[in-house]
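Only one chain is shown below, in structure tokens, and it's the form predicted alone.
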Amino acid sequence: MAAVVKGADVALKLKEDIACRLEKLRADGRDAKLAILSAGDDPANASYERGIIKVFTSLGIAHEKVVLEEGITQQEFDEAFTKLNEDASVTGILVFRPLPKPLSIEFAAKTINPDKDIDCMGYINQALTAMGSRECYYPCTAEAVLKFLEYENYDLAYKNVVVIGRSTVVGRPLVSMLISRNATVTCCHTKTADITDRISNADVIVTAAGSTGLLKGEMLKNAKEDCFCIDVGINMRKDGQGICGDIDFESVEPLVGRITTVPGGVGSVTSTLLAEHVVRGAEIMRR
């Protein structure tokens, strides 16, 4: 039976550090503030937004949401973004993506202040992440995976890690982040023909494909008994009652050493890291 690593425990450690840093900022007469920008109110973002607001409210970090009507022009969107980008009170900007068509994120990605780019939307932070830099903002969900490993004091050197997923938000940046920490990484995806063979020697498996039940127990019969499975997938259950991950928990859990759940896993850590990045932005702007 696997040990379940809870997101709440990982997030609590992060929140304690954030609270101390906020206190120092405010003693210096500064504060942190998040601006969320969205074009239209996409229901798909509702769960993520609720988690963000809950974390920011509990930490006492200011946040505002700017909702632009669907059907706005590219120029109107870019102007709204520029206003936030130039607002000295805003220390972090989060743009809900994907934008409704035909809007493009390109202008925002090119022009965002790298110190406000708290979820690695901009090209500068994306490039630094790909180059293995540790002096940049990582995508929060990908970084959450690292925080689970750090919480468990997991040394990645000489370890085999399989990442299932190749999105620019999680899979691809996570591969770079893991390699920079001396892991040996294999990237699979939903079109990989022999995932079962590729995970047979894995010390860590990260699922980030957005495919319900992608990783099943039958695929882990030859896997290491102490394998750590981290579920990043967010999917609606077939019955419409809540969310689930990419891992078929009931069949996988008895076969591995450590595992995370959905919900109750990576999501809460992602929202907390967003808060940490906003505070970091305030610290940078203070210098």
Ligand code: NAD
Given for the second form:
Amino acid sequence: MAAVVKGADVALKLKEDIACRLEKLRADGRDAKLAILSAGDDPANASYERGIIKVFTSLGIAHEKVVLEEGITQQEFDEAFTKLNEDASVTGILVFRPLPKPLSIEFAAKTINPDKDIDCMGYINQALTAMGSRECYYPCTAEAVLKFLEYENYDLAYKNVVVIGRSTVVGRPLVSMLISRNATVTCCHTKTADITDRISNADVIVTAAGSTGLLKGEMLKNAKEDCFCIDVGINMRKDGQGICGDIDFESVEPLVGRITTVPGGVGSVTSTLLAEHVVRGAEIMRR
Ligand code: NAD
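Now that we've seen the form predicted alone, could you pull up the form predicted in complex with this ligand?
After this comes the whole thing, all chains and molecules, with the earlier chain placed first.
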């Protein structure tokens, strides 16, 4: 039976650190503030935003929402973005993506102040992440996976990690982040021939595919008993009753050493990391 590593425990540790750092900032006459910029009303954004606001409210961090109508022009969007980028009171900017068509994120990605780029939307932080930097902002979801490993004091040297998913927001940056922490990484995707074979020697498996039941117990018959399975996927359950991950928990859990759940796993840490980044923005921004 696997030990379940809970997102709430990982997030709590982060929140304690954030609270101390906020206190120091405020004693120094500074503060942190998040700005959320969105265009249109995608319901997926609304649910993500509720989670973010809950975390920011619980930590007492200011947040501002700028909601633009779906039909705005590219120039109007870029101007709204620039206003936040130049606002000295804003220490982190989150732009909800994808933007409604035909709006493009390109201007914002090129011009965002790297110190305010708290979800690694800009080209500078993306390049630094790909180059293995430890100083830049990582995409929060990918970094949340690292936080689970850190929480467990998991040393990645000499370990085989399989990441399933190669998107630019989760899979790819995570591969770079893991390599720079000494893991030996295999990345699987929809054109990988035999995922069962790839995971047979894995110490850690991260599923970030968005595919219900992608990882099943029958694929883990030859897997390591102490394998740590981390589920990033968020999928609607087939019965319509809430969400589930990419891991078939019932069949996988008895065969591995550690596992995370959905809900209650990576998603619970992502918004807290966003708060950590907004505080870091305030710490590093010039006064
Ligand atoms: P994406 O659709 O952009 O990328 C999915 C990747 O998985 C692709 O590279 C694809 O090749 C691979 N993939 C899909 N099905 C596969 C299969 N059957 N076998 C092998 N590879 C497969 O998605 P994304 O934005 O990277 O997000 C991945 C998942 O993580 C989604 O379920 C998403 O909802 C979830 N997510 C969670 C959080 C969080 O906070 N927990 C945040 C962002 C995304």
